[in-house]
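In structure tokens, one chain follows: the form predicted on its own.
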Amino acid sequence: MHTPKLRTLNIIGAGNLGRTLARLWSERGVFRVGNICNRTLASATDATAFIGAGAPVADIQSMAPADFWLIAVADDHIEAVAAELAIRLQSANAEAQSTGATPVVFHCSGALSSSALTACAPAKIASAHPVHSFADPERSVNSLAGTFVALEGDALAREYLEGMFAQLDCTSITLSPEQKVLYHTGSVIACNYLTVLMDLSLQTFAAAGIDENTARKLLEPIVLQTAKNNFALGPENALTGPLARGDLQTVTRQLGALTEVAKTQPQAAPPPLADIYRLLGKAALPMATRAGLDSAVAHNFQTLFDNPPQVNPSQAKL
């Protein structure tokens, strides 16, 4: 019988998207990975040795030819990596036109839209990006699957991919050009501006004394909660707290409290958690007055808002 070729994937920039993806895209069988590019050998090595698959090189130009390319590289650096990979291809073009394969290149960038990689051509050319936060390739490898990706691009590399994600138990969206830049801004605000939070919020019990430690196992629960609150009420009915519920003495104090914390901060500190608190407060009032606060009161915390009360340093405890 005969068992077809599998197909080969090299990876230019294989950090702890291209890991994963590559590890798991070989355990299944999806994909013979190739050479892997990193910005130095040691780094493609250390690549190589989690995968379990490929070999190392030193630069693009000694990568040998392959059916899909993937450039996991930062944004910024997508479009100069596919201009030095453009050389790679040109190169290859008579063995392709020969046998009639055309590569497909790809990137995993949810900003940017598969145009990046336009000096690739006439290689099919798409972005596919997976929801799913990459902090840690050995979690990732357990937890990638259910997540979505977002495709754009030639339909045919389209195609291709989301058979290969489907293969990771995946599910594949597809967007337009046009949607990337706010579809990704919207996944940032969700996923990355959490953590920012979290840690804020931590700086906060810091200040009151707590230890790192203990404020993360005391705001675990809650944290998950709310957000399985979110999801399964949508952030009106989840929005609970002193300013859901009205409680303007509340929110002044906070704010006072967190107007002494800046006094012991340096000079070049980032801005003062009170001002942050204020920015966020405004951004939930329009939430909170949907899911039923009064409009007059929703009117004093806008003014508590744009103009904070100076509060005694007594009345500032946390």
Ligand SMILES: NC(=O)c1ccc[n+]([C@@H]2O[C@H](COP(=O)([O-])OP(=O)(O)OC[C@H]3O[C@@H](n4cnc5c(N)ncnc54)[C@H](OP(=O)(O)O)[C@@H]3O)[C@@H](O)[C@H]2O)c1
Second form
Amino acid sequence: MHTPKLRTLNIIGAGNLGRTLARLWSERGVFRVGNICNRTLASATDATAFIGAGAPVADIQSMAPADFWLIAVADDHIEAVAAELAIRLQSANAEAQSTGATPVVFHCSGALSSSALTACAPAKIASAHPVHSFADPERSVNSLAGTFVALEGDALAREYLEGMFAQLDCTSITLSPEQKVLYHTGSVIACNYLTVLMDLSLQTFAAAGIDENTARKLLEPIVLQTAKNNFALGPENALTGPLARGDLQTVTRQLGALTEVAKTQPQAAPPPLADIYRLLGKAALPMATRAGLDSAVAHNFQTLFDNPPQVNPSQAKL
Ligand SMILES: NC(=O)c1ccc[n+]([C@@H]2O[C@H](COP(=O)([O-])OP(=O)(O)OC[C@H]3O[C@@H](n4cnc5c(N)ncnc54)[C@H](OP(=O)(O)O)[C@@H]3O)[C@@H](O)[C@H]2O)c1
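May I ask for the structure of the form predicted in complex with this ligand now, the form predicted on its own having been displayed?
Expanding to the full complex; the earlier chain stays at the top.
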């Protein structure tokens, strides 16, 4: 019986994302991991240890031929690395043509399209963005299943990659090159800036004298519940709190307290908490109004956010 040849995957940039995908693909027998090239040989060696497969090399020109090439360096360096890889592919071109195989080169950036890889033509080029936060590869290998992957680029490359990601229990969607920047910005706002909001929240608790450990414990159930409500009900119906209730005095006192915090912590990096609170409050108003907030009350909130109050310190306790 004919057994199809296991395809080889080379990786340039086996950091958080690259080593996670490589380990899963290797463990599931989807790819044979070939060469790994990072900025340093030590880092590439570390990546192969994590992946449990592959051979580290010191530079791109020393990499062996492969069927698939993943460029998983930081976005700003993808184009330059692709130009280096193009030189390597040209020197391997005759070999590839003799076997009739055209390699696939892909990156995993959410914001960039496959055009960042144009230098690698005639290789088939694509981008494949997993909508997942690869903060810790060990956690990601156990939590990637169920992730969506946005594919864009050459049709055959997309077809291959859809199959490769399906074997990691990921579901693919297809985007046009024009959609990518705003699509990715949407994920950044919901995911990365949620983390920033958490940090701002913890700063506010700290200003009230509540330590981070306690604050994280008390926030966890309500933040998780809020996230679930957002997906079950939609943001409009998930919004609760003083603004949604029309409690103008409470919001005024909170804004005053944050303004006081900024005064007592001049070393805090701008923008101050009060400015962020006002901006988010303004952003919440149209949604709160659609959800039933009286338009006259919404107007009073708008005036408050446009003209922050002079603070009476006695009212500003958090
Ligand atoms: N992290 C996420 O949550 C996430 C999610 C979706 C998509 N992505 C995308 O995945 C890609 C990689 O992100 P990441 O978070 O995995 O980055 P990362 O953890 O910073 O890893 C980047 C890797 O690239 C290597 N590198 C940098 N410049 C290089 C060069 N010139 N030649 C060879 N190797 C080089 C680094 O080597 P050293 O180790 O030697 O420094 C490092 O191993 C990006 O396009 C990003 O947009 C990331």
